[in-house]
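In structure tokens, the next block holds one chain alone, the form predicted alone.
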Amino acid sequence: MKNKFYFGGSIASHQCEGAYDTDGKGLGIMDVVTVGSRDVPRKFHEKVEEGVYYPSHKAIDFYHTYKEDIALFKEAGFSALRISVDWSRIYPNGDDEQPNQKGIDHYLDVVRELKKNGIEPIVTLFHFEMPLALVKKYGSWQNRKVIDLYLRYAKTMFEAFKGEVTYWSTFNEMNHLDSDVELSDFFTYMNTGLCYSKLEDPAKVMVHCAYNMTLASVKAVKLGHSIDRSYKIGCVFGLTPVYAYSANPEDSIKAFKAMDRDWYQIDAMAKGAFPEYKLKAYRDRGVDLEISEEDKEAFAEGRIDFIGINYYSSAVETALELKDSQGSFFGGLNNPYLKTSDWGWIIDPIGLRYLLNMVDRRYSLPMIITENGLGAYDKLEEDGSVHDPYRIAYVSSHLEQIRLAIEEDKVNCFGYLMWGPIDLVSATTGEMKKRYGFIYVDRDDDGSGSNKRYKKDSFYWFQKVTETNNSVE
């Protein structure tokens, strides 16, 4: 490859930052929710409750550890670190008259420091991060108010970021709002700090959420042109891609149309309109979207410059109805060829390059996968190692699909961000057992813990994988 190709890895702000309240941050919507487990699910409050442990708060520290953690990142041979800026650090309420300068400044010395080690800082705007007033005020995504205040957000950001950040993502995973399918809580939650069981119209809450959001990215990538032309600004996106169970003709079209959902807001973002097709499928849930002039010429001047892909499993659709057949995380059935992590997630390298060509010769846009990684159990010895081959072998066996991809497919990829180099809180569950990180973080579920830091051998494996640049280059 002649390009640059980035390896790097992944972080969220309410994952890893903690000082929930340190240096005029407001509550966030991840800040008043609890810890889980994989058979317990989080609980989303509404207020900071008294003698409840909420892992954000907390976390790992980052805020005030980053220095130390970039030291470590740049010693794995990180070429590329993808952050996330907290809304809520810089408006506490969303709508505040004045930005928090203490907040800019935080980001700033974190991108820098970044910069100081030779680590290329990719900044993703929304990241499940939103001001809890904005939902109590405003009733969050399906208020078009809220466009605004992100775009004056946004604005903010890509003006104090103008000559150390050149890639930026709007928003993370917002894919997984979908008004066709009924959403669990969670998902609905972490873009929108609604819960879905408490709507009164769920279907077309997801709708105007959806959209407002769609239509807040589009606006965003034209207003980060517009102070910066240098800036790449994309969008990430969580893609799992869908086999059909078997020959049956019916499964292909169930396999199609469950892979299908997850196209349009990249149709809006990348081909310049709101796609047709969707408006359609609304109106036959009783919902009609009108869209106006000023809104379609937002879509037509706010393409995105690349596509951000979170990948972690592949999913299975059938038509029929099989017994004794289990669901996957992530929808539709568990691959009976596929070996499961130890929280059940499918995994299929495979799937990965499978997905990257299907993105690639649908969009023709540049490509980096800005997720990817293994939640497992870790033990730290005594001795300080942690061994975890099964980590090697994760990120090894994905690492040469991409190659394959690259080489033989001829996608165009331009880097591998792993999900997260170093321990810190599952979004999913809320709990630090499961461990993704090249870097252990000696941190429990309760917040316990020295919050030391520890390599494991996946983290000397990555080093030799950045040194020799052998496994995709």
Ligand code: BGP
Contents of the next structure:
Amino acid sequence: MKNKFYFGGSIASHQCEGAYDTDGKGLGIMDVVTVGSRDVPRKFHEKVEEGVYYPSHKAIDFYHTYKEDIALFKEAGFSALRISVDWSRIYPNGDDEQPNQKGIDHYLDVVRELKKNGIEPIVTLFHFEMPLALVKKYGSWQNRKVIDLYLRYAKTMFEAFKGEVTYWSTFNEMNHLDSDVELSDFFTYMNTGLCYSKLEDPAKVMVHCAYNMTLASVKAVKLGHSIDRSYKIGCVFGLTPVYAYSANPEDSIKAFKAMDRDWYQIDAMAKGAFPEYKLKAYRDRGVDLEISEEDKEAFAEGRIDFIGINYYSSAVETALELKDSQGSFFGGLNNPYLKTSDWGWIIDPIGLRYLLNMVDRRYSLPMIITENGLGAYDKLEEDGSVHDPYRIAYVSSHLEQIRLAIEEDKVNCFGYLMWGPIDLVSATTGEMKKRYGFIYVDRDDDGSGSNKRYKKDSFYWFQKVTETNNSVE
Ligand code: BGP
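Please give the other form, namely the form predicted together with this ligand, since only the form predicted alone has been shown so far.
Entire complex below, previous chain first.
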């Protein structure tokens, strides 16, 4: 791979920072979510309940250990790290008069530490972190007032990080919010702090939340560019390429249409208008969305500079009723040609090449893999080693497909950021034992453990990968 290709990792504040009530932080929506497992969903509480362990409260304490952890990332040869800013550290209630300076200073320190170590910071403004008070007071994203409050928060960060940060992402994976699909409570909650199953008219609420978040994103892009024209502002999407189950044309149409839910927000952010096909889909669900002239202008003026891709899995769709087939985590059917992870996620490296080609040909925008990785059980040996050949196989097979996409297919992809390069709290299950890292953290699901770091075999392997590739001119 050529130089200028970033190798690194991606983390999110609520999954690693801990220190949930330190330095003036307010409660975020993820601070009231319990631990679950592959089979037991996490629970969402309305407030912090006594005697309950909430993983975000401690996580891996990155809030205090970031210097040591960044030193390890440097040792692994990282040239970029994607972090998120927790909105509730900056505006504890979301609508406070003044931002919390201690929160801003903390993230400035992190960003400066990264740069000191030759690591490019890539900053996400919303990675499931939202002040809980905004949900209670305004009903979350269904209320347009929240767009203004998000923009005020974004402005605070764009101004504070001027000259320090180049790459931004307005949101992480808000495309999982969709009125067309009976989504789990979980994806709805992570993006909005609302529970799908408890909503009176979920389709209507989802339409308004998804639309308002998309609008907030394009407005933030325009705002950021007005503060610093050199900012490169993108958005991160969780994308799942969908294959047709058979050569039956009906299956192809079904598979193609299944991807609309992944495309519509990118279309809205990259092509300058909210797509008509989605408005029609909303109407079919009984929600008529009027787009004002002012909103139309916002879509036209706030186009993203790059596309961040979170890729974990592909899916399969068919027009047939296949009663015996088991569904897969990412929707559709399981793929008989592919294996799954310990948590049932389909592993498909070629799907990444396929996806990169689709996104490149559809949008002609620079792309970066902002997340990809394998959640697995790891064993810490007595001598402090962790043997994780499965992780090496996973990452190397995905990197090989990226290489093919770049060299053979000529797609424009400028980096690979592995998800959770240091073990952290799983978003969907809240577990620590679902480990992604090159670095092992001695922390258990109930918050016990020394919190000490250990380098896994994959750490040394990745170090070699970055050594070889960073030296290519
Ligand atoms: C993505 C999220 C991340 C991360 C990842 C892995 O959807 O953006 O926050 O958690 O998935 O998921 P999990 O942690 O549930 O294994």
